[in-house]
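Shown next as structure tokens: one chain only, the form predicted on its own.
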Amino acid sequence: MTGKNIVGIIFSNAYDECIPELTGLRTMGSVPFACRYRLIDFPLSNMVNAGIEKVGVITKANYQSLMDHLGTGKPWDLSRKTGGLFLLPPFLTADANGNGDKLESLKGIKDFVSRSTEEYVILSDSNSIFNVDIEELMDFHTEKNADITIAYKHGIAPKLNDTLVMKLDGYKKINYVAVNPQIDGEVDYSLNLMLMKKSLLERLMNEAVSLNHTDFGADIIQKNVSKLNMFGFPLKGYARTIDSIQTYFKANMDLLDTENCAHLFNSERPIYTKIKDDMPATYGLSSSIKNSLVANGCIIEGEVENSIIFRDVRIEKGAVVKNSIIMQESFIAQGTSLNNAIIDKNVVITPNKTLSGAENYPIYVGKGIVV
């Protein structure tokens, strides 16, 4: 098996619902992340890197700003003749306000799924950042002779309504499936990668369809977990599945332990994004910085510690920014501080201002909004 062989499908607005502040206007998979990337950045670089050349990116609503950053997907090397990147419009289905499960949306794409000449297909949520390399996904799919695998996490489930737990044996080999199961402590769960062929996914599909049912995990995966060889493989390295405001948060500061940083953005694996030139980050002669990330572009002339800057944001003397993160081109004017808090794209916080949240509820502050 090779990535030329698979067709990738990824799922730009599941679980929109999570984080209602951050998706109110622009999908999951378009989520600023890390001060530059987006979250879809991270399953289309996992794609790519693999050699797969063949990616559909499935949306349903507010995808504007998706469509804005990925464009014809050149930064991915996914602007191609054959193959390529597709953009999959809101599909005209009972439920097509965003909500629905992805069963659902993949009968929407039923058309693209049977035209494609690849004989695999992987798919792939947006909402869950980790580096995998396919390729070992793909050696281990073929020597389990497996039906689906499934890469899998241990630790803690997140909250989310369909989070599938599974039981694994000592040869990887998955005998129980549960959705979304009130257990306490640490389990193996999915990561909602999924690699099978592409004509199996199309018969359980329709199957599915054929019996009215409308569940992914429980009707397609946990119906089938005795009747098919479905594996698991595990991730190595840092991996967060984002359910909530809470999460996100956690995971932009996860980054600034250099371990965690070091295992996502890996050299071999390199993680892919639009390019936006710009000059380099100004710091004036009384800015602080410390244990930060700063993207391109910003001016630093206040205090900034344990932070996610990103591009173009200008944090003016006298103000202080303490375990924070503060979105492309905002404004934080002199004498403000902020601490434990998430300020969207284009905010301007005036003179003289406070905000405080709580490590657990940090603030938020919508795009555009002045304060």
Given for the second form:
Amino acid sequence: MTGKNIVGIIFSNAYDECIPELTGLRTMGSVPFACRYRLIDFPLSNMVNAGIEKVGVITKANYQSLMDHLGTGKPWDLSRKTGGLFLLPPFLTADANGNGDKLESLKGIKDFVSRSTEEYVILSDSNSIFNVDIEELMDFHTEKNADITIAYKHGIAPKLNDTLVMKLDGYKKINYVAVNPQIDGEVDYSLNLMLMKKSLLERLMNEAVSLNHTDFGADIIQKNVSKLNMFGFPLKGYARTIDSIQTYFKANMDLLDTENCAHLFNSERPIYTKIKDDMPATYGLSSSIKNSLVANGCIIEGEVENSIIFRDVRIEKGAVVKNSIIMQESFIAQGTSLNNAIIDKNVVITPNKTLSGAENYPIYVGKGIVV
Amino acid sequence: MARKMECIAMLLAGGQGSRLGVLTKNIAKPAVPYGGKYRIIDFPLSNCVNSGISTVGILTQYQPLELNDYIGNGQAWDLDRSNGGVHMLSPYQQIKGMEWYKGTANAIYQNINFIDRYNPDYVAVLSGDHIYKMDYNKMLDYHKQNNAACTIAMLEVPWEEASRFGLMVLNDDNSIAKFEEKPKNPSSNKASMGVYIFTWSKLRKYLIDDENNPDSSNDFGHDVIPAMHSAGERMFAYLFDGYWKDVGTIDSLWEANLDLLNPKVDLDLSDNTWKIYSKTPIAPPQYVSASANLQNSMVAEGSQIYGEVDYSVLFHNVTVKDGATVRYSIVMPGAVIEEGADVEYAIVAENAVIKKGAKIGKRPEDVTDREEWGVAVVGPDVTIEEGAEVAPKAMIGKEEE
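Hand over the structure of the form predicted together with the partner chain; the form predicted on its own is what we had up.
Starting with the chain above, the whole complex follows.
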């Protein structure tokens, strides 16, 4: 297992500001996704599936839901005597008040990095959803004799404030990096999954500190593109980076395409999540359900179409749910009709209401609200 | 020495359940899948945890491999504890030799040392093959109030079925006057549920006496309980009035699954205050396609539904392809129902494949001789070839290689 030699680092708060509705009370990593997961399940499972045994999760704010979700790391087999899961909240020092860039976060976990005995480190965000074979990425890294390997995808670049757009040569070597350039059309953009030697990360961090650098993408990656051997690892199959509530909505709906779903949830590299011990989903007499994903614990007696239904959702008889995402433990009463809606956790929609968003702009109902 | 426990549970899970045929060929009856994501043993185990009994010995003998694997360290039931927790107890070799568990009482007898480690005041002896939700703690309170040596949980069964059960005739104070084991003309309809609480010091003595009696069949129902009764021990019945089902036969297993779809049946698995825990497989959400026609059913995660499903229980990772129909049936984990196949009044076991156009089972209305009708069973890992038919009441197992 190559993973034994890699320590994982996940930024759970990175890009929270892209979906303020969903991250008002939680981290990007704990945003619910695909009926029964949280976004952090994807990077975490990717790492575990490659045999990585030590993962640090960097948190900055609002991490109560994340802690609740991760617990001791048991569902990911990361509840260990040696290694395992480390939650890394900020120290109460001047550092914690930084602008929230990844570089600041990494400075805050300097001790965690230096104490790790693994030779390599892999960095990941929480807002990109994909299933990758990190062992294959490691082989690629070794074969190319790379200093830094960055997983990338070809397509329309996400609109993050520091999206890295790259130009690669025929050997997948990165020759040019632009930070959030204003280009339309398809490009090769970084999925921000980066592998390098731990010693290199430490060296780059020390340089950044001494030069008072503050921007991970611009100062660490872009500035070093000609000095270091950087390679791009092309991600096969499904990937989506969440940069807005619209892409969050789309990413969920992507899974109604069985091919995307089969790639993301392939049985060789399963995605693990917290277990809830719900009963199987129950469908009532004369319920109608079409082209939808449903989690355990739901009781569905109404009509559901093109929707993503999370655990323990109750949809009463006579309710109609179309093109919507309904999160955990929400209740949709009879006679209510929903279209293009994102309903957060523990919401109650009382009888005979009609909520409808636009196709390109879903309506959002916040956690615990009674409509 | 382990810390003292007030009450520990001994769960009898060694039964073969031979009437379940191909379903229990390679697994013990308590490991038989039930209710879309559970196994039968999840019910007594979850009852223990929910009742605050955190030390459980599971007595296994017949085909323990799958059960051992399933229970593991007990983590799924929160029974991975520093004090107590779950223990798999198989027969083992001792200095005087080695013997199998000769009967239910002998199984407990052989584990007296295990029980003594916890120095309990009370021991609950439970059967691993019934579906019910019950607070053993309330029963223990009742046992203590009565200062009883033994308390037996009982429920009232319909009079016409009473002769299938071990029955109890009660005095006014619910103490037990008389036992009747499967009588032809029952004088009571109060049946034993196979749930006992004993005062350990009493039970210990009777187990040793029973072992020293060469004529005994070493069974709780036949030997130990009657011996305690005739010796005049204080024995009480504890009335239970919820859902309870013995899933000992194919028909009762089928029925117990479909009971979950009946809103009139008093077995609520969505109750968060009394969860039934199980080892959860890693599976994505279930997908119901645009072509599917799904109603009145229970479906677990990882399943993909393209065909028609009505009044059925589908376990995890089941595939029902386009144009296939599944009605009044139980489909266990990983089974595949291919295009145009027709499954009615059937149990399709784990990883079975029903190929295109095959027909499994029949509606009772479509059978001329009602005596010939029964639930059709396709055993684990069996493949039913294209267009083949499996008659009602038939049971298809995998051929030995």
